[in-house]
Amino acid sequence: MEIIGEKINGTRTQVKQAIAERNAEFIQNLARKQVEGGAHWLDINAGTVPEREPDDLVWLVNLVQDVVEVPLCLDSANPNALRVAIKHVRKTPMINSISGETNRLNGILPIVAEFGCEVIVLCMDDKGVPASVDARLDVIHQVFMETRRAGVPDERIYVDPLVLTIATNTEAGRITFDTMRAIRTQFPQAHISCGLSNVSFGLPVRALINRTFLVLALNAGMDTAIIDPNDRELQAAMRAADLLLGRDKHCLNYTRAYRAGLLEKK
């Protein structure tokens, strides 16, 4: 299970303020803590207006790379910002993201292909997020036709089936899990990624819902998640699920986490 640390995102109030004030210490502390928590990638999202985003994204990239060595996940729908920022990365980054939307495919897929990046594919098109499993798979098939045509191998693709808010559609979780299982069957070389927080929006005890969703998603085939790596209870649930699903050889990851005191509340 790979973790993409989610915290350096300009849509978060404190991060937005840190970017505006050029508070380097705040951003670098976020980076360090996420890597210490087990992040394999760090998502970097400036979240600023298009004319400012290239400069802001480069500032974030350089700051983070000065204090951690994990690869970055450049998170932007702005091709210009991505092209500027990618010149400053020291390790080949992941791109977050492309989708079935025409503008994203035309603007971002060439960057992915040119620089040999891994890429997150969102299961949506110009009409939005499809309501059914079959409709989502149609979008994914179309995107894979384009990524293969561009020379991007399936193993560099991280498909995000997109989970909608369960409070407004009680079938949202099941649709996501069924989509994951179908992707795992039809595109066995590809990865499956997902962000968790949207599923619990509007409901009480959101952390409980997120942890349970994570465990069920792992069982459905997810192998990468965009999460807060410093959420100890979420991490503990992930390690226990990997163990029970036979993905933790000799129980090493679980027992190491136990010895490090990571499986119980502080």
Given for the second form:
Number of protein chains: 2
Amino acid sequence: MEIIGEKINGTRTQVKQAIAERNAEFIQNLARKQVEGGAHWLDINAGTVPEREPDDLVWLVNLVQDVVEVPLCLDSANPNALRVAIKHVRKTPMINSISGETNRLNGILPIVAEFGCEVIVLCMDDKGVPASVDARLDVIHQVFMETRRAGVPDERIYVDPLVLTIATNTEAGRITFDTMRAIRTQFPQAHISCGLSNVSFGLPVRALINRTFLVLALNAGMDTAIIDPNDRELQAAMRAADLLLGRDKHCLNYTRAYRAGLLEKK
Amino acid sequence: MEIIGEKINGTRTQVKQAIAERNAEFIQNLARKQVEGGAHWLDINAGTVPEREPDDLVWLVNLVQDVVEVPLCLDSANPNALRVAIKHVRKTPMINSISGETNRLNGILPIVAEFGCEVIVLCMDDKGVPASVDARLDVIHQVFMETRRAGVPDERIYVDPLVLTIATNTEAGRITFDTMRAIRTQFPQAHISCGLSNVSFGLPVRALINRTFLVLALNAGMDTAIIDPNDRELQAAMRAADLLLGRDKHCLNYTRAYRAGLLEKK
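Having seen the form predicted on its own, the form predicted in complex with a further copy of the same chain:
Shown next: the complete complex, the earlier chain at its head.
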């Protein structure tokens, strides 16, 4: 599985403060630590108001690139901020995200096409997140029509089928897993991604629900996740799932992680 | 999910000693603790030589029935021990186990039919455990021919597809999950069970592999497991999986388990 490290996100209190205070050390430590934890990409979200966002995003991009080699995942709904930041990015970035929403398709898909980016596609449109598996697949088919028309190959697309809160609908998990399985069949070249934290909102012991969701999502075809790479239990569950699903030849990754001290509780 | 408590098993050192010394308190504590932990059945395995097994099994059965109400799962390959013990059992027991092996079918299936027992069916025959999903299904079809001929309804059967050691074959998990999915489709009335500990043999942090296996097996259709009901992390993973698979209406079991202090680490 590929990991997109989620921690450099200006909607988190400490990161917001670090951005406001131009605390480079805090941001660079977050970057280094996530890569050490196994991140293949780093999400970069300035989380600031549109006027400040281009400057803040460029500041973050430059800082992070000075200390790690992994490609970045530019996380913004603001085409202007993305266009400014992308000029400073050394490796072709992933863009987080487009969706079936008209303003995302009009504003951000052209950037993805022009710069040859990878892109996360959220399964929603102007009417919100569809309730059923079929309705979600309709949205996904519509978005792929647009991305193909724009010349973006399917293998650069990371579909996030979205998971709603299980506390308000106990079918939320099944709907997401079934949507993943359908995407895997209908768009075999595309990647499948997912954020983990929505699912457990409002319930106790959220980390338990999140890591169990990860195991079931890996089984349903997810190959990329936006997570905290320094969450040891999440990483341990991921490695055990890969092992049990036949994706870890000779158990090499599992036993390596064990020898690195990553599987046992601290 | 239904839980068969695995701990009263004479192949475990402490239980073996308790049986030899007729230590009733030790056995009865194990029984009570497993039922408090959520066991719906208690496995009873004397683990002794054939000459001693009937006496030891009857001793265990009587002791356990004096302190708990749940039905028992008589665990023996010895038809003689089963016939003696079954006369002392107050609730119709489960028998652990038959298989496609000729001596099990000839010796134990008639007992299952005569006493109206539930029964665990191991997916193996005189040639051992088949390597492929198709070969396992062949064995299962053969056993169901025999159980149906003997008048045992499918809903009293708990098929254990068996899982081999993933350290020696990284396809072992997938083979078991695929066999479970096929059983669920081809024998919709039957239950699916599985022991957890084989899969992780020879690897480090076995509990992590076992509980991840449990989550994936529940997803593949398993509805019963022979486990330690006092393993908190296993129980927590099971409840989270039930929740995410849409089997916990209004999240009641999950939130109840939380309030009972069962989900968080000690």
